[in-house]
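Here's a solo chain for you in structure tokens, the form predicted alone.
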Amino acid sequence: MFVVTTLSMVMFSLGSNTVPYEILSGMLWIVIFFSAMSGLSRTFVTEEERGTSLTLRLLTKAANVYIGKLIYNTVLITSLSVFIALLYQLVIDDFQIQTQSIFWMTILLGSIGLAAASTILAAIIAKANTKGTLFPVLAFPILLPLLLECIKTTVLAVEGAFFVEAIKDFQILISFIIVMIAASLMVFEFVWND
């Protein structure tokens, strides 16, 4: 619902204007950032909340708690992603993508690196008291370098350029997910057994 209630006012925003295409692409990962934060964030409150937290770490090793929780997130964001594209571009008129390899490619980058960071920020949300308010101001700046990336990717996959062109944006996309979650591995023991 979230995702058709913003897309409508996006639409509804826009009117009859003619928008440029870099503005477009922006708000296309903005819809996907917004509507990630609002999934994502309880990925590990449900444990806290329940007392199963208290279960996992009795059973398994954090790192395996980490992972199952990466991949579930990866799912499901990567699958709200690809709703939310196919969806702008039907909603959207002036939003037409001439390099479709790239711009999947990025949806895809984009989805796992947004899954990659928001599971370690959801690890350290679901031991604070404000958990709601508190998600979406940590994962910004986390996010902002990824966000921007797939921003300049996704203009493009609109402006048709070739697919070798956007291999250096592909890189730094796949570094920041390496990076990510090298240092979530690392430092999620310590948050899961606080």
Contents of the next structure:
Amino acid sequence: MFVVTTLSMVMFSLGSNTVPYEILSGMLWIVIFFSAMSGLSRTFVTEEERGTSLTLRLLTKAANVYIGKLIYNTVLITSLSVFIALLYQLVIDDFQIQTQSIFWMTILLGSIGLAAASTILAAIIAKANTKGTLFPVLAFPILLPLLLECIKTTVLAVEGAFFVEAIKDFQILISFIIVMIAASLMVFEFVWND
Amino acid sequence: MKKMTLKSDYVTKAYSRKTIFRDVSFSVNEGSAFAITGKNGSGKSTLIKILCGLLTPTKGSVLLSVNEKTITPENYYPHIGLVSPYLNLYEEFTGEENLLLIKKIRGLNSGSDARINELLNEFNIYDHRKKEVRFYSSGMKQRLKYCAALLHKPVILYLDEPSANLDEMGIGIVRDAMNSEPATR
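Other form of same protein, the form predicted in complex with its partner chain, not the form predicted alone:
Okay, now the whole complex, with that chain kicking things off.
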């Protein structure tokens, strides 16, 4: 519903105006970012609120919990991003993707990156008293490089660049994902256990 | 029965400047029962959380060995079971689904399905196994917690407020089960 509401607002505010594709690419990732954050930020909060986090801690190792949550978040955000991307192309006439391979690879890597970063952030904020305000404060500096890279490759997809031209950007996105997952696995046990 | 030793060496827990308890030492072996008593707020639940590896002591140490092999706190989970008011099950799942979920997370084999039915029968909630936990009475929830804690046949069973929410019949069921379960014999 959040996605439909946001896209409707974007569509009506643009009206018949022609907007540069660079701005439309940025807006796509803004919609994906806020849709993802509304759900992902509560990944661990619900466990804490229901008192089931203690149960999970008694059942398995911390790393298994992190990996389980990461897989769930990745599937969730990837499905959501694909839905948003399809709907966005459908309702925004000026947003025409020329190189589909670049675009869908960006959606996939961007979604995994968002899931990787927000899973550990959700674990951190679940222990804090000011859950609502802490998440955007922590998420902004961590996700900014990822989002900038995603916007850049989306622009390449709209411009009709060849796939090879985006490989360096994909390498950056893959590096972000690897670094984020590795760092999360190292710190998660401390965040989860005390 | 597996050989087991649980040893608490001068365990102290403090939050900021407030010391909850100081220098708690004891040793427990397999096949025995050990009771921790004290006033409200004296730190009994905190001590149990430390013994379960859920909290780290400010000072002192806990040593758990199973079959003469020392277990590190992060690896306590296959060996222990806990029934506690702080521990909740998933309310939107049925009693049976909760136990099947726990079975999967713990990586127990398919033979555990029979164990699930055995425990549900033992704690007299078999007829309610298909009902969502949110519709359980507090006594039934407590008995389901016992099933969850005993599913993997732990070598140590920690009971924090064991008779909470249980009526006389419930206490009787739990007492009988405690006498028959291998971990508690």
